[in-house]
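Listed next as structure tokens is one chain, alone, in the form predicted alone.
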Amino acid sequence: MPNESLDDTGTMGIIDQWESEVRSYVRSFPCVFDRAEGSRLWDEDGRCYIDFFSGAGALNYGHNHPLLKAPLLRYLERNGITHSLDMATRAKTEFLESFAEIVLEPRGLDFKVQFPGPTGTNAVESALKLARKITGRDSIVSFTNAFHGMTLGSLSVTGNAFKRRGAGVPLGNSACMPFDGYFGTDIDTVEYFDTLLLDQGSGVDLPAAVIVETIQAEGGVRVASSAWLRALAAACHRHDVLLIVDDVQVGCGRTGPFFSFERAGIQPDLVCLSKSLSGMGLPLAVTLIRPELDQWEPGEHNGTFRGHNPAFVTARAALESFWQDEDLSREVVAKGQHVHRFLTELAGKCGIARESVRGLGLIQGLDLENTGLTREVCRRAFESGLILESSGPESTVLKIMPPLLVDTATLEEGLHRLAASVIGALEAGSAETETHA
């Protein structure tokens, strides 16, 4: 959550006269950033800090890793195309040749592949909108605490009552059904949404698509079941409706495979990437379409940055350093069990209930259920210089995403510094409370 508390002076001072008030990772993290290397960062005063955020997912590989930063400054340095619009340049041949031998085919994958412009919410836009010109339908499902960008279409799929209304327009075309677990373990949301579409006096129209993140990293870290998964791309089948998996926070190795919906055994009719994929923070998104879906006319949908290259050279070296075996994917799941356990064991003496930690791989939540009490937390732990975000509808809810090839050291340092934050918030709480008894 927002600090108001900003530095008036100086660098930041600079921030706060000219930059809109529209900003918010600067109000949570008040100071002036300068480097960054691997899992930690420093600012322009020297200091250092843990880097359990990861750029909201952008730095899976962590900061300026040496096997992605050395092509692309050689890329540079030889003067490579930076800017080409969609024409074919020697880089994106490359980053789909990779992507295709590395990714696609190991997987039994068959995609074709979309540049739809830099970020997450282009991807999301350009599924939805050719999931309508396929179909002929013009309304999209979607799911109770999702998020899926700022832009009117990907907003309009998105649960969030704050968010939504920054649209400024009514947000239509779409029709919101409950997640998983949304209402307990006793009710299946799935039957119940294929229940809907079964009834003609339900009063929902059958939609041209159903987009689904496999975990709500924004709505709070909410993990649908692979059993559920299973069951939404059934009905999704069975009613003819596209399946669209929104992977761009969660894809990219972050739950421990490339993407987050192969632990279902499932297959998406398009799924939408983008954050980590180019390795180093630099934009890149793409839609990956099944083939006989591809029913685009050249230049139907476009757009001037749907090829930058130096992203194509960081991605392409960050599938050959990481991707060519396993050992990645073991390595997150492991460190997000170990993660796990830890936030379980930190419930535990803090009286949370167990049900409150939540997560795959190395995304990991703390559901603390007080909006205030987790931004004290947050707070805290960027005093002693961890860098944590919040999620969740009211923001309640510690997200836990270090890079996932921080080492051991630095994972532990982390740990203890955001179970030192948690217990001193509680402690001080605690006190507060009695104080005004």
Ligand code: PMP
The other form holds:
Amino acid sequence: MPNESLDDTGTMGIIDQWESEVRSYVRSFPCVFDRAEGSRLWDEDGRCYIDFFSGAGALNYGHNHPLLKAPLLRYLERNGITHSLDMATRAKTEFLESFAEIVLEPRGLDFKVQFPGPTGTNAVESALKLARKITGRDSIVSFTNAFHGMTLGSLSVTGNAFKRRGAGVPLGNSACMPFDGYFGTDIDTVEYFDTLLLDQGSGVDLPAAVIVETIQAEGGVRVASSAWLRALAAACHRHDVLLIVDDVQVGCGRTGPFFSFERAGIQPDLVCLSKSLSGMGLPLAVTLIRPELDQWEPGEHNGTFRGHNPAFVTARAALESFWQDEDLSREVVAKGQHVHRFLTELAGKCGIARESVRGLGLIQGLDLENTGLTREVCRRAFESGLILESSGPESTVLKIMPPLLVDTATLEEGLHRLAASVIGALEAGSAETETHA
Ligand code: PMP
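Output the form predicted in complex with this ligand next; the form predicted alone has already been displayed.
Everything in the complex follows now, all chains and molecules, and the chain you saw is the first one.
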């Protein structure tokens, strides 16, 4: 029987009626999406949007890339196995082979691959558990403004107060240290960390591990310098503390190289990878483990969805299509520089400090230092057909994350809409201030 209330509210009414209040992105982008291709999405009314969000980093190669879609369709058509727990499948062995040959070996990285469950937080949880098991220590050090996921272990190393309150229980066994630049450019926060660990009176227990994002994406596009990352890795090594790099959002080429830590020349003990690993937005995560640290007992950490074979198929296709050479990395760096320049000019025109522009590769941020203004920019962007998100503890940072393969014309069009939204919101803001004056 047709639902009469639908006639009044449209298909969005179904969301309002049935989906939990916890829903979030639908509130920022209030339309019903239907199709997507490359860097564009269309809603059910046929309206087109440029995507500067890329599924929060899950769509580095854009939507429905033909080089990923074709092998997936072929796989399904021949009844390739879809679900397999963690049994051996051809799709999995082929993915592992490609991952080793294309990603690990050329970079001189020796890692065992754990499939911890399909999402980023699954990779983080397993890394934290393994670090505690190996060292016999309880505590994990994380950083101010870090974001590592929404399950309890990941939340305990996440900075955001609103998200932490959602836990409903005390979040313990973690210690928070200042990220690079937290106290300004003059204070070396690794030295601070090192000093606390050396001082038997500091009250900071020797942790099992340090978990770090090389660029804090959700935390407001904060870039750790390569020197800071190297110093952190050295401090971890000195104190026999494991180093976990959470590359869930900025891995898979977002900053240029496949892994975001390559620029610093460091080798973490554990690496968390998810989001764009499958290439098509299908859920897939891995925890990479230095071989001598792979001290799990069989089945000690398991889960039903660790053998998502369609995701293995598209992940392998993504590696083979885009990572056989350095072309994509170079392209991302060049596009990133272009976006950075554009934002710096825009900031200059709008009287915003140039330090408000930060980022590397195709994760760039513009900190407007005003929550209401940032919300208004995103609203205007959406109205003009641009999907743009904010980040940071007060949601003041515009986060610009187009697909890595975005073509020049679409990138320019998106940047143009972004600039118009910023200028429009600022003008409307000053008009409002004048009216209230
Ligand atoms: N780590 C980082 C750095 C992330 O950005 C995210 C997701 N935004 C996660 C972990 C959690 O991933 P998921 O949402 O897939 O659990």
